[in-house]
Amino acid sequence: MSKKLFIETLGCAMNSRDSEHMMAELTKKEGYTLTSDFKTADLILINTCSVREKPVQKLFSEIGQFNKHKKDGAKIGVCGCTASHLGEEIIKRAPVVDFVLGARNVSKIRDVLHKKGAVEVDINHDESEFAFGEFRNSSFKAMVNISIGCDKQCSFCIVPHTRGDEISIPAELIINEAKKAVQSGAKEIFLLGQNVNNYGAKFSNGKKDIDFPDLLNMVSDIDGVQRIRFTSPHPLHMDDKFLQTFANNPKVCKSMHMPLQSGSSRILKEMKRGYSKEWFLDRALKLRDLVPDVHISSDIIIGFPGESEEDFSDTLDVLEKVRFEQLFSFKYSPRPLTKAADMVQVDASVASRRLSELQARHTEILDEISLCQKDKVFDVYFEELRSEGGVGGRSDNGFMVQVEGSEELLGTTLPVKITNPRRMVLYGEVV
C-alpha cells in the first residue's frame, strides 16, 4: 500500500503553489498518494501563513488536533512562512512536530522528511532555478511562480523576513512550465510573485534583459493559452508600459489587484510603500480609462499605527473614487520583525469602528456594481463545481459567475447572460 499525504494550506496563492510543489516531490519521488482525511495520513503537512496574527495563533492548536487524532507513526511537518520566522521554536513548543521547512526551502522537502527534528529555514536559499515536478490541483488553470522573495521593506510586513530577497525565475523555465500545463489541459495561466510587475529586476545569473510586460507577451504567444492572470502587482511599478500591455494584450484578463493599504500619503510613507495617494489614484483612473470594464481589487489595512481620522478619510476618498470591485480589508496586526510593531498603536475599538465603516460603504458599492451587471453577457471560463450546485467560473474581467450545469461545462468558455446579479456571485444562463 502506498503512503498517504495530507496537506493543509493556509494563506496566499503562493502558498498554494508551494503545496503543489511539495506534492509533486512527495508523490513522484517518495511514493505518496494524497488523502483528504488526515486521520489516514502517514504524513501531515501544515503550510502556514504569517501575514496576520490569527493564522499563527491557530498553528499550535492545529498541531495539537492533528497529533490527537493522527494514526500511529504518522509524521507532522510545519512548512511555510510561520516555519521561516519561528524555526526551532516550533519544535520546542510542540515536540510532536517532526520537521520544520521554511517558505524559501520547499525544494528540501525530501531531505527533512527523513530527519527527525530537522529545521531548514534559510531565507537566502535560492530556489529560482530548481526544477520541481509537475503537480496541479486543477486541470483547468495552472499557477506558475515567476519570482521568489520580496525586496520591499514595508514596515507592517513580515514577508521579506520569511521569503528572503526577491529573485526572478528565468523566463525559459516559466515558459516551459506553462507549455507543460497547457499540454495537460490548462487554458488559463496564473502568474505568481510577491511583486509580479517588478519581474526581471534581479536574476541569479545577473541578467536584466526582460521585464513583466515582455513576459506577459511571451506567455500569450504559447499555443493553447487562452487566458493569463497574475498576482500581485505593486502600485509603485505600474508604469505606462505595464498598463498598456495589460490593456492591449487580449489574452491578459482584465482584472487587476492593486493593493492600496492606505489612502493617506502620510500613512503610506510610514508604511514605506513608495507611492502616494495621488500616484495610486492616477494609475487606477488611467487603468479605468484604458479598460472601461476592468475589475479592480485591493487590500486595505485599517488602524495602522498613527492613523488619524483625516488619514482614514483619505482611505474612504480613494474607495469612493476607484470603487473597487473586490476588497480585502483588515485591522492592522502587529507582526514580529517589523518596524510598525514598535510604533504607537491605534486603539482597537477605534480601528474596529473604522473597519466597520469602510466595509459597510464598500458593501453598498458592491451592491451598486452588481446590479449594473444584470442582462450583460460575459465569456466565462468554467473551472469548478459549486458546493451549492451548478458550475462556476470567472468572466474575463474577474466576476465570479455561476450557471446551472454539471461537469461537461468544466474547461469550456461560454457566453453567459446575467439574470440574477448578487454581491459575490453573478448568476446567469448560458446563451
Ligand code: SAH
Contents of the next structure:
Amino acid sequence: MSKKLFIETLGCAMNSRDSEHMMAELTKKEGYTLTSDFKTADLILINTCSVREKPVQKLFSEIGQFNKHKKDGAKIGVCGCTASHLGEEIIKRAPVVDFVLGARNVSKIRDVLHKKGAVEVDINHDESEFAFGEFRNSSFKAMVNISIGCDKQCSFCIVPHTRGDEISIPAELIINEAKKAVQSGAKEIFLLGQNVNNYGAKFSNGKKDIDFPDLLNMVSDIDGVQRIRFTSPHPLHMDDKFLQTFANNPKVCKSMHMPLQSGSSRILKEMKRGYSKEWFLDRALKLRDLVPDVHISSDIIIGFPGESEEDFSDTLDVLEKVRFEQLFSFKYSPRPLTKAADMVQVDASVASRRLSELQARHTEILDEISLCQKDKVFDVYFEELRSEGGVGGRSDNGFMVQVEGSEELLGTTLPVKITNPRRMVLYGEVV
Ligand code: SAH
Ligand code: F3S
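Structure of the form predicted in complex with the named molecule, please, following the form predicted alone?
Whole complex next, starting from this chain.
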C-alpha cells in the first residue's frame, strides 16, 4: 500500500502552486498518493498564509485537531508563510509537528520529510531555477510561476519577510513549463508572481533584456495556448507598454487585478505603494478606454493606521469612478515585522463601520454590473462541475458563467447567452 498524503492549502494562488510543487515531489519521488481524508494520511501538510492574523491564530488549534485524529505514526509538516515567519517557534509551541518548511524553501520538501524536527525557512534561499516535478490539480488550466518573492516593502505586508526578495524565473523555464502543460491538455496558462508586471527586473544571474509584455507575447506564441491570465500585477508598473500589450494580445484574457489598497494619496504614501490616487485612476480609466469590456478586480484595506474619514471618502470615490467588477476588502490587520504595526491604530469599531459601508456600496454596484450582462454573449471556457449542478467556466473577461450540462462540456470553449445574471454567477445558455 502506498503512503498517503493530505495537504491543506490556505491563502493565495502562489500557495496553491507551492502545494502542487510539493505534491509533485512527494508523489513522483517519494511514492505518496493523495487523500482528501487526513485521518487516513501518513503525512499531513498545512500550507499556511500569514497575510492577516486570524489564520495564524487558528494554526495551533488546527495542529491539535490533526494530532488528535491522525493515524498512528503519521507526520505533520507546517509549510508556507507562517512557517517562514515563526520558524522553530512552531515546533516549540507544538512539538507534535515533525518539520517546518518556509514558503521560499518548497524545493527542500524531500529533505525535511526525513529529518524529525527540521526547520528550513531561509528567505534568501534561491529556488528560481529549481526544476520541480509535474503535478496539476486542474487539467484545464495551468498555474506557472514567473517569479519568487517580492521586492516591494508595503508597510502593512508581511510577504517580503516570508517570501524574500523578488527574483524572476528564466523565460526558457517558463516557456517549457507552459508547453508541457499544453501538451497535457491545458488551454489556459495562469502566470503567477507577487508583482508579475515587474518581471525581468532581476534574475539570479543579473538583468536580462526582457519584460512582462515580452513574456506575455512569448507565451501567447505557444501553439495550443488559448488563454493567458496572470496575478498579481502592481498598479505602479502599469505603464503604457503593459496596458497596450494587455489590450492588443487576443490571447490575454481581459480581466485585470488592480490592487488599490487605499484611494487616499496620503495613505498610499504611508503604505509605501509608490503611486497616488490620480495615477491609479488614470491607469484604470485608460484601461476601460482601451478595453471597453475589461473586468477590473481590486484589493482594499480599510482602517490602515491614521486613516481619517476624508481618506476613507477618497477610497469610496475611487470605487465610484472605477466600479470594480470584483472587490476583496479587508480590515487592516497589524503584522509582525512590518512598519505599520507600530503606527497609531484606527479604532476597531470605526474600521468595521467603514468596511461595511464600502462592501454595501460595492454590492449595489455589483448588482448593477450583473444586470447589464443580461442577453450578452460570452465565450466561456468550461472547467468545473458546479456543486449545485451544471457546468461552470469563465468568460474571457473573468465572469463566472454557469450553464446546464455535464462532463462533456469540460475543456471546451462555447458561446453562452446570459439569461439570468446573478451577483456572483451569470447563468446562461449555450447558443
Ligand atoms: N502582491 C500580492 C499581495 C499579497 S497579499 C497581490 O497583489 O496579490 C494580498 C492582499 O492582502 C493585499 O493586496 C492586501 O490587500 C491584503 N493585505 C496584505 N497585508 C494585509 C494586512 N496587514 N492587513 C489586511 N490586509 C492585508
Ligand atoms: Fe505585499 Fe506589497 Fe509585495 S502587498 S506582496 S509587499 S507588493
